[in-house]
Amino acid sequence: MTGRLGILTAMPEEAAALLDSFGPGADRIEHGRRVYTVGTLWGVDVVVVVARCGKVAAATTATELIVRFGVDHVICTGVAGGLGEGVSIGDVVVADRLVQHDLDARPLWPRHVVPLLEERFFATDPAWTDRIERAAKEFVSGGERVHRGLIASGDQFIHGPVMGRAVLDTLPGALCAEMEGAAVAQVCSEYGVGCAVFRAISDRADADAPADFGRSLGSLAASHTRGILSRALRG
């Protein structure tokens, strides 16, 4: 593996056991009202930041990553709300590609397509794909916890079943919804980087999903976070 990986979250707890498991020679470069830690983790060289949460934080972010710090994959990582059947708390979702539910440019543009950009979905990288899912199956101690698909994204807290049946009726693959990963995935297919989504599953976008929301933060996207990334970076 060569190259500088960078590793972005949006919720301090998401990025927690990460920066816990940098050595004492890791730089701390503050800019843009955000913190980049740099050093090597796992014999891997990256930079890992927590964005703050949504699209507009993500981006940005992301664009500071590439431009600013030079490197040539961007991971998006933390937790998300399971909308697809069968997808439940505490397992994981690695995003083959991903779409922003809240985007409608009609009668412009059709629903979900970026206008000017014409573009509707963007893919993940396939290589780190395949690594993270590989990782993921080794962490949760089974594949049928580990979902790959569809992610949707939106400056929203999706909680409840009118709100999960709004991104469903016309997303019908989506499997969760987050607030980053599409706007990452945007900047990454722009700048030419390639990128990789994955999300472990804290709710389930119902009306449940607030207080699942809380509980799950804390302990589960930072094992799930550290556990997977460890195993993936390892090769």
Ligand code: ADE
Second form
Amino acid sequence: MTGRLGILTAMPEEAAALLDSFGPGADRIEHGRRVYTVGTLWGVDVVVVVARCGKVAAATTATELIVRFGVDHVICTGVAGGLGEGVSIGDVVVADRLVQHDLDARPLWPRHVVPLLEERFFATDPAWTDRIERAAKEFVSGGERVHRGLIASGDQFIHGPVMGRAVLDTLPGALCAEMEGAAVAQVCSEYGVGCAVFRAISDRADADAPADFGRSLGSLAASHTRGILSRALRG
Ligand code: ADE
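Having gone through the form predicted on its own, I am curious about the other one (the form predicted in complex with ligand ADE); can you provide its structure?
Everything in the complex follows now, all chains and molecules, and the chain you saw is the first one.
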């Protein structure tokens, strides 16, 4: 199904459980103030990297994964703030397409359209997205749900009704907000590489978001990322 897979997170906590799963043969390569860990996870040749937060960091790192490390798919994962109705803390959102909610070159281009590419939504790789959705459904327990749909990315931590509403007013279908996925999806689209994005919901992008995010990061991000990817890679 795949040659080499890139796995990108924004925060160290989101990659920690994956990095702990490598055997002793993995290589750590430092480049551009990031560490790329190259090795095998659950039988798949992978490169895992912490990009740091935001679209610039994510786009740069995705480009390096493709050009320098030769990955043919990129998976972006970590946590996100739930926006859609019924998207609760502990749920999983699997993107079928992504958009930059803060991209606005009006009046020259319509809102959310990437100038000169003339695209607004970037689709994920259907095969990897199906595989991750299956793995997530196997993994979640109790009342946690798996949602599939639109993820909105931007260089903002959404933490209150005004910010949340501003995203939903223009993108009513957005299930959650995060800060990297659409940048990774755009780079992958431009380079002709498949991309998948899934997120564990750490907060509701509301006034409690900073505290909920802090609480969820260490626990939920690590458990969901490893739990879902281990199943998807064995797939
Ligand atoms: N990542 C996790 N929670 C988020 C939020 N509320 N806004 C943006 N990115 C997030």
